[in-house]
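As structure tokens, one chain now follows by itself in the form predicted on its own.
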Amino acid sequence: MSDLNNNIKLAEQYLQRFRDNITTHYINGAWTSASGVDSFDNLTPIDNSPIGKIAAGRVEDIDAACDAAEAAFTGWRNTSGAERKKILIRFADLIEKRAEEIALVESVDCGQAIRFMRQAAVRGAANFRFFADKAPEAANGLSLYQAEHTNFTVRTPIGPVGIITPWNTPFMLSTWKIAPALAAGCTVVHKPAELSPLTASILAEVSEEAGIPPGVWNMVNGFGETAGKRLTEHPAIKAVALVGESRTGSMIMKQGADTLKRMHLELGGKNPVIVFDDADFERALDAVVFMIYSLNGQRCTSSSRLIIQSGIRERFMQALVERVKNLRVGHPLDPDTEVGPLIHSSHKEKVLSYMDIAREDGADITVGGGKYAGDNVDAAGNYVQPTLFTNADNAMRIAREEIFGPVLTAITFTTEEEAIQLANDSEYGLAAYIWTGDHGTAMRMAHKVETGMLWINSENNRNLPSPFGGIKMSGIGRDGGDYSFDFYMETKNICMAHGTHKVPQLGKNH
């Protein structure tokens, strides 16, 4: 308990701030008046109490961070490349000397067990850098000769860009769409999820303190019905980078159409991890619990479906139900905690719904199933048991539905064909992960498994220059290496004559 204490103490050191003052928006390279302004309680999942109100953005604020953004483009996209990539090695160092408040506050602000936190201001560091050294080549383009003419692309920046991200992982997914979006020579207006939006707050100050020129970063906090529908209707906004629900993605497309913004949407999940009987089995069962039951099964990429073949699955299920009773639930500042609170009450009891729900479809509760209530946690908290479905099938809405929480429902099949019309049989389609030792089978399940992303043989490995995204209702575009700077860009094509073809005549006399 004493690492426990240690971390509550930081934390508690560094939410003080929060908690003694509206936190309000950052625009123009100023932070707002609080005065006069409506706010809204930020509430921890770890017991619901308050840790600090939080200024709900109004059509004026996101129109003062767009009309900010706008002024600010032409600097920041005629500033060099070579420069921004200093800006942006500096903003990374910044964010890895705040690496432990980022940890401790996210964690108390979204629920996550801090051993996955700790990583947070890593992996946001990790994004700058890596994008910071892309800068310089970001306008590159392609040399197309023909015999007469030779052709040359370019890319400029789009101009100011809209960026909405989620609650589940705050911190990590912000740097991942505004880093690229910075290095290709964009302004930035950024709207956190109002349930978990302090780390944005430190991030805009790190922007500042990075010598970010004012109004390129802009962040306001607020409600999607306000501030995020405003930010996708304004028309200085050229495109929006959303992480979200399905659903959300659907009203920006809408919302955006009038402008015709272009959009890149990273959206729901249902994502199948096949487990075939050749498997490595402790390989597979590791990455089995692990890509479900980390980030408390709030994680866009969590393979929430098992399909497991026949002749494995009695000796893996007995396996996965030990691991799974075994999960530690906790305090997130635990440093032993495997599963936080969920983000919100409401959440919870959406997730504890389909307890219900499973029952009705014929699914067995094997694991979990309920509300967890240890001596460990606070009854007030948004705690729920590991719960694991077994003897489910397709059709089921446990198997359809995303539940984004730690819930796993299995399914069992009997031949290749079988397992690729179960994984396809999905209005999702974002990640899917398969496990076995024949080479063969790895290939052709790659080829016809329908999704943006596929693991063979891995959990969810991160590759910062490969695409990530999905397809079907998870999603539209693609992040990562140039993907992400053929969102932020346009591409010009020049065609240069070399003076020797010959020009078409028309009206000349005969």
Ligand code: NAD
Given for the second form:
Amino acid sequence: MSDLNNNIKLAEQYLQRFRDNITTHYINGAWTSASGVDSFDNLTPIDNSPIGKIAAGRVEDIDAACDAAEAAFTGWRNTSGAERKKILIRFADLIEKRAEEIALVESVDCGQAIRFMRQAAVRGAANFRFFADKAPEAANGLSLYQAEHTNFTVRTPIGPVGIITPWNTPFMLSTWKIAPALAAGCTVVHKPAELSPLTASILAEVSEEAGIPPGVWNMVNGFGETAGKRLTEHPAIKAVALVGESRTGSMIMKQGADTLKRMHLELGGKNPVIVFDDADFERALDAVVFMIYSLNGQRCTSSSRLIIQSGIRERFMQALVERVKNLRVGHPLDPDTEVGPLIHSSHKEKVLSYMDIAREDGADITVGGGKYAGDNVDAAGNYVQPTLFTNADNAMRIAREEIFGPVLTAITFTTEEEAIQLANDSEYGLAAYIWTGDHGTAMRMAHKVETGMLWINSENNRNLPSPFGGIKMSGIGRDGGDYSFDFYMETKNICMAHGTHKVPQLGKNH
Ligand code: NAD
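To complete the pair, please output the form predicted together with the named molecule; the form predicted on its own was given just before.
Below is the entire complex, every chain and molecule, led by the chain shown above.
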């Protein structure tokens, strides 16, 4: 049996229970009843057929989850860091045990190629292990000395938090948020994206098996405008971490304003990859292709704007065209597939609409430009051709708007100043990539490009203690290591006198 057929068979076994039952909410340590609930079809991007029904969370479901998180907060906050660490390590072990199931289910649910989803499950476990190790020291603060006082700070968990995640790499992104929240001592209400909700249920099951007490982890399914909205408004929720589109970020800031919620927003991007004439040609080419065509281009850190120097341009573009033409589009469970179907038919239409926009703006479509059809895919699936726009300029919509598909816009530059100007001429500022053989160029660019994250001579490499996040319309706040704890915890300053200072005396000896 081929690897693809084998994967399909295995995935079907794991999916059967989702097909047979409405996927409900996990609240206060129990799955809610499916009887009488409103539900919606969950479609696979492979052929747009339903792979089960998902409960559409109502205000009362969200309220029940938030109330459970509030009730469980004191107990979890008072659980020692060492005990939280033990539970979270068990959690990581259990994710690893179910890694194959997670990868296969996620691949069918969101259309991402299995070669990348296997990594996502492993990285999910790594997120838990990393923050588990940090749990015992999360409360640590600073000691700040004055002549007659000593100040010291301690951190305490902020309270129940809402975590709202997108559809592009749902499992990995959820663990990235939830693991530090739990390690910090917060309780959690998670709302996964309505378009790829399945692995969130697996996570909730793992939480139970790992021994997370009832109410500490709650998961509610449903739509952003209803379930998500209520979560951002509920008074028990003290902070909201969102990964999603920029306009969703501004919406939830407004929704959370009345209850003064702390917000962490990881939003969209239109990230430049700047390739200088003196770059290592082959490595730069590999990275440029990988950072836009992997994960179907549905990746916040994708390098969707190639800014290429004029001296290397012709040779680089020739090689790039060959590589883009060679990309293997196919069924996401095929281990050979490099580009799978896009999440939803409406998203496919959105991506395809940029083909006309590119033509109208006067760019060339050098590779791709339409729907992908082939014997190896179902015609009803959301497949698009990997696409390369050339002769573009930075004023065009294809250079300004986040397309979120396997679509790259190439723009030429001559001088370093021009490269900086092009990179910064964007409403976004999430990630940037610089390819050059010259350290001076690299360092000048690193200081001048406006971005939250910048990689020099590398594709996106994640280091868990390092800060992850964007500026401008790409977001507010940072994830990773201690940055995550700063978000999920309050810092308290305690000031202690040495007993020597003069206390002001009012009302005495007038
Ligand atoms: P989205 O903004 O449509 O949805 C994200 C989540 O927000 C979903 O769970 C959705 O139900 C919820 N939501 C929508 N409206 C809401 C509301 N009014 N109140 C509360 N919740 C609401 O994003 P998407 O289309 O699922 O994901 C793609 C986007 O995510 C892209 O813009 C991408 O760049 C971004 N993203 C950013 C990062 C990052 O780290 N910066 C990582 C991955 C994805």
